[in-house]
Amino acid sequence: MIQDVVSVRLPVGEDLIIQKNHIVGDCGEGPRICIITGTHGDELEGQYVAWKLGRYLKKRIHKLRGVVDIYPSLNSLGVSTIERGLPGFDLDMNRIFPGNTESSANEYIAKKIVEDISGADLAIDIHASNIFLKEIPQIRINEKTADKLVPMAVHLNMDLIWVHSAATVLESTLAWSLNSTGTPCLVVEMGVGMRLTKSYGDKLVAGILATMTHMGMLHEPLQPVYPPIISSDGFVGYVNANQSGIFMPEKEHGSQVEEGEILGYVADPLTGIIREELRSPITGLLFTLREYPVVYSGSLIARVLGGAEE
């Protein structure tokens, strides 16, 4: 069933509306999982995930206990206008929450979309790269939440788990405002800006599956799901261009790296010569990588991960 969160009248005569696909069960009552994504007009990874989890469910409708909330586009203008933040406010819609009732209509937006969420027994906010970097499927828990988040998290057929180190910029996020007023939610990253990558949204699909019969939602045999890697900031090696050109990659993401290997080059178009070489800081995972080939002094290249938690 399709239902409206919340809606706003807009200035041009129209209304915005945020719309979620609320799938009760055959089975009684249960668990509430809600699988949200759209926070960002330019991530749509999760938009696969969402169309993907919605059909499945619905033949399986029968085998179904509790209630599945599926919100696929929270800043549907966005999406629309294929903008990262709100159109027409230079605003990053991940950076206003819990909102405000009292305040803007962006604000109230949000607001009500905390609100409608709480009291989940679990959240899945879906999120991909920007254009620049592309990402393994990874789940990403600040250090204050990881005791309850990780034994939660392994079940969601990701490959990583970073845990990271807090960060003031994150209690403005949804993720934040969901897990500090007790309802737990895990943000996956995964892929790259503006498209869509099968393989990754498949591989998360399967693992929301598994947590739903793991919570005991699907009464369907237990899906097997590849246990993640664990870690923390310390074990991250991050890599940055000095020069400005275009990269040129030569290791493939997701692969095996050692220490000093070469990752890459920046290259002078131009001219023709390489102005530099990029080489791995230590040894292991080569989780994110330049996916955008432009790159300025400071870019972010690649993100290395070295030893890590079984």
Contents of the next structure:
Amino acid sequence: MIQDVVSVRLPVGEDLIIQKNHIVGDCGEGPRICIITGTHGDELEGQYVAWKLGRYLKKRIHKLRGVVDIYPSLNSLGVSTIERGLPGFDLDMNRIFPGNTESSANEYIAKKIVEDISGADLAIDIHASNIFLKEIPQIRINEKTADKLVPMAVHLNMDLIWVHSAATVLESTLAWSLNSTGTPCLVVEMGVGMRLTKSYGDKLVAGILATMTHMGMLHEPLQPVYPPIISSDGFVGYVNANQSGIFMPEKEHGSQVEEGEILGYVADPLTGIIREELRSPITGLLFTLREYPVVYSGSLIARVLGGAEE
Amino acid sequence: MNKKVIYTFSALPYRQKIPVYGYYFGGKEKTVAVVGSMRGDEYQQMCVCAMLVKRLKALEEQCFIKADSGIVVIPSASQFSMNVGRRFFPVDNTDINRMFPGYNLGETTQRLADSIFSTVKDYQYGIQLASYYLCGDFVPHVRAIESGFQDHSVADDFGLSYMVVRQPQPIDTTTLNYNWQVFNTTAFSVYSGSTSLVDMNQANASVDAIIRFLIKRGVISEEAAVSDGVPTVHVGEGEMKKVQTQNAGLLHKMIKPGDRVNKGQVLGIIIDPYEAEVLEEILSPCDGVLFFSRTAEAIAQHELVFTVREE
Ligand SMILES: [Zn+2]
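Swap state to the form predicted together with its partner chain from the form predicted on its own:
Below is the whole assembly, all chains and molecules, this chain first.
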């Protein structure tokens, strides 16, 4: 059943309505899981997951116990206009949570969304990096919540669980707002902005179904899911450009690279010269790679995962 | 005066290199640092700093800057954004004022923030010409984040009517004002009324406020000419009465920041964008002064449109 989460009148003749697909299983009361995406309007990988999961569950409603809420588009204005942030507001929606009812329409919407999701047994917030970087399917977990969340994340069929350090500014994300008030929320990052990567989406759908089976929500035999690599910041090597120009990659995203190996060049097409050679700082898995060619001094080019615990 | 390039940003092979300038006045001590526009729409903030540079140049020629005291002014870090009409940093759309204290090996705007912060930190006083995250006009005032690190009473030396103290939210911890305070600088933000429209009278008044502060803090001689200030009222941001829209449509505002208002007075109306029927009269919640007025021709429901300081 399609339900309205929050509605706000826009300036000219339209209501902005954030909706969810509220799926109630035939097998009685049970846990509630929320699948959330579209906070960043330019991240579309979650659209495939929402669509695919909704279709699958419709056919398996007789096998489902509990509730699945699918929120395909928290930032509907952004998704509909290819804008990452909140159109007309210019801010990143994932920096205004938990929201409030006394500042702006967007903060009001954020508050109502948090209220709607709160109390779920698990929330999965699906992101797709941005238009600049391509990511392998991974889950990002704040170290402060790792003890609770890592065990919930291992069935999601993602390649990597990255337990990262805490930053105060991240306390304004949806995931933090939920986790800090007792609703476990896992953040998925996969693929790249403005594109759909079907293979990644299929992997995540399988992982969500496996997780639901573990939660006792689906009475179905499990598809096999693979255990992820679990890593912390200490194993991640960063490559940033120090020159501005056009990035020309030399290595494939997701490949193994050696320390000192050339990952790509910052090129100057005006003069035909190479402005900078970019080399891997460590041996490991090239799990993040620059997708958008225009780079500036400082632009992130790659992240390499070294010697992690399997 | 000594003009130095504190950071150079290379905007591809196809554009000229973009500088961030620091203007140095007076002596060697790190006494006062002033930072202007960091967003591409902060024209007023840039203008105030440019006029301050001009004024300090003249004061230095008159030998009115105390020998030891040092002042640095960074008028703008948003040249790149301004030349392409963007509010935030082009390409990745990041806000430089959400990148402090910065990181010299990090992303582009982290590097930019690092270059600014390494220039302006360790100063005794920090002044930022700032704008609000919602577009709108203010009664000119001084503002600081409550970090627990500083004594706000120094703000009275600007001689502006109001000093607003904001309780920090997580998002505030990456602003220049907050990081200045963390690193022991007494930091204030000066709100010069407008942001995207240049108001020369307001800009002059803001420059006067900064000069008054510099005189009171013993950086500039008392012989320097400046207009008189007024007593400062300290207000918590949370004490301001917020006025929100119940409806959506075209917005017509009837008063401007600084105007006195009475409880129940119509501050503005929202009219139907197709049929011009009045959908809402926006009323003042109390007697007082209109403090903030949102810049918008059309507005959604649940938006903050005015704040009123009860008096
Ligand atoms: Zn995202």
